[in-house]
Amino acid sequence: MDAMVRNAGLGDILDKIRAGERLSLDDGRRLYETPEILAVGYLANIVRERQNGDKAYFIYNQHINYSNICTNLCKFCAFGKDKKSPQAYEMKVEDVVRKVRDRLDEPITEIHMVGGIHPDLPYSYYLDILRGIKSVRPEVHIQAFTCVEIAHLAELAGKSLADTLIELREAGLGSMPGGGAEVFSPRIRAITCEKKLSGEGWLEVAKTAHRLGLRSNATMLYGHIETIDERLEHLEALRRAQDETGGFLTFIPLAFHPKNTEMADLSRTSGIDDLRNIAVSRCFLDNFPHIKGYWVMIGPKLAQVALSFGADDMDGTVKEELITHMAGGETSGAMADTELIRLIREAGRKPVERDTLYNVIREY
């Protein structure tokens, strides 16, 4: 396999990866541009196995999207709706609590909760949701509110980011998901999500959370109108932030789903695109402990292959994901833990159930 990589003209990158040296933007560009996808996957697998061996992680989690009403209305999003839309919805606090209570018989360790930038809900609503979840499931870890939502909540509260995060943590917030990052490029944001928090703003929220001891994930939405250089600039910004704080848990490349969005004329990503983005991310983000092949976005079969292209995590049981499915996602809305274990074993990896912070619950 080393010969295949060298024949592809990537021998110097192989040497860097074997030596644990950091890749440059030019190295990343070559990994994106080479037609030799198996060589890129091989390089990513070296990093993946050095960091995580044969382990492939999953979590028993539940997703709750408390509202799709949003003032941003990004062009790549099929989830967010104007409050006057017939498809708009918002849950009362008791509705969210009921969803948690309805699954008390399942060994859920994480509640994953995000929504839109709602124009009317008060700051107290978000605190009450956290407290309500903890009242019925006190031991659960709540991973909630993207950096975009946190900035909105700080504005609602009239408080600093740090004070807002401290108050949310006291109410039950355990960590933050990685959504809302999209692509940091100002060009992309001006075209696709001009009302959204800037890339610099997103990073500042994440770093503020990390300094307070709150961990978070990071994402990149790829496969729309971004360039390879814009992807790499995004990855480099995340790598610099991780050098600074060390607070990111995992990176999740998110494949763009165009259906029902304002960019519906674009094609969906190919399987090669998906594997390449996972592999390049694993090679480039040397300071991220985990890379996720999110089965909801790319499908279970490709997520299996991704476990040999740099990914060491498939996410989890999910239980009712809406954001991808409103954009035409064709995967199931949930997956049994037994199915995740089977998929991981078939891919030649060792299934490991984790909690949100990657503490091992059980190895299979």
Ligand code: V47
The other form holds:
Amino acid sequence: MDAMVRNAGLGDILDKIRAGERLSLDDGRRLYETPEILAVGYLANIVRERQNGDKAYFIYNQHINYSNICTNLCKFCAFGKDKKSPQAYEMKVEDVVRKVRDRLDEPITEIHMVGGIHPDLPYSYYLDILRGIKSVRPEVHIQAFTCVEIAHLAELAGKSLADTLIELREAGLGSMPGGGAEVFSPRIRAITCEKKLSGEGWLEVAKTAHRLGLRSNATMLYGHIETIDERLEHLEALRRAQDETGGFLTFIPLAFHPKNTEMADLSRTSGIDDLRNIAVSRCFLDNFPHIKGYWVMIGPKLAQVALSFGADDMDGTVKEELITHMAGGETSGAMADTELIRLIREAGRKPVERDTLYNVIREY
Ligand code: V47
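For comparison with the form predicted on its own, please write out the form predicted in complex with the named molecule.
In what comes next, the whole complex appears, and the chain from above leads the way.
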């Protein structure tokens, strides 16, 4: 395999990775550009196995999207709707609580909850849904609100980011998911999501959370109009932020789904681009403990292959997923734990059920 990587002209990158040396932007560019995808996967697998051995993590989780009403209306998103749209919805606090109560017989350890930037729900609503979830399932970890939502909540509260996060944590917030990062490039944001919090703003929220001891994830939405350099600049900004705080748990490359969006003329990502984004991010983000191959977006079959291309996590049981499905995602929204275990085993990895913070719940 080493010879294959050297024949692909990537021998110097292999040496760096073996020595635990950091990759440069130019190294990253070569990994994005080489046609030798197996060589890129091999390099990523070295980092993956050094950090996580042959473990492949999954979680018993439940997704809840409390509302799709959004004032940002990003061009790549089919989920967010204007308040007046016939497809707009918003859950009452009791609706969110009922969703949690309905599944109390399942061993769910995490509630993953995100929504849009709602024009008029009050700050108290967000505190109440956190408290409501905790009232029926006190042990559950609530991973909720992207950095974009947190910045909006701080504005609503009229408080600093830190004070808002402290209050949300007191109400039950456990950590934050990685959404809303998209691509940090101001060029991409101006074209696709001009109303959204800037990349700098997103990073500031994440770093503020980390300084308070809250962990969070990071994402990159790829496969639309971004260039390879813009992808790498995004990864570099995340790597720099992680050097500062160490608070990121997982990086999740998100494959763009064009259907029902304002960018519906673009093609879906290819399997090779999906694998390449996982592999390059695994090589480049040397300070991120985990890389997720999110089965909902890349499909269970490719997520299985991704476990040999840098990914060490498949996400979880999920159940109801709207963001990908509104944009034409074809995977089922739910996956049984037994199915996740089977997929992981068949990929030659060791299934490990984890909690949100990667504490091991059960090894198989
Ligand atoms: O922020 C929106 C993306 C994100 C589309 O932290 C789209 O563990 C593809 O971040 N095609 C939300 N992607 C989902 C998300 C996430 C999912 C699972 C796990 C975690 C985690 C985070 O979805 C948004 C946006 O970047 N998105 N529209 C689309 N058409």
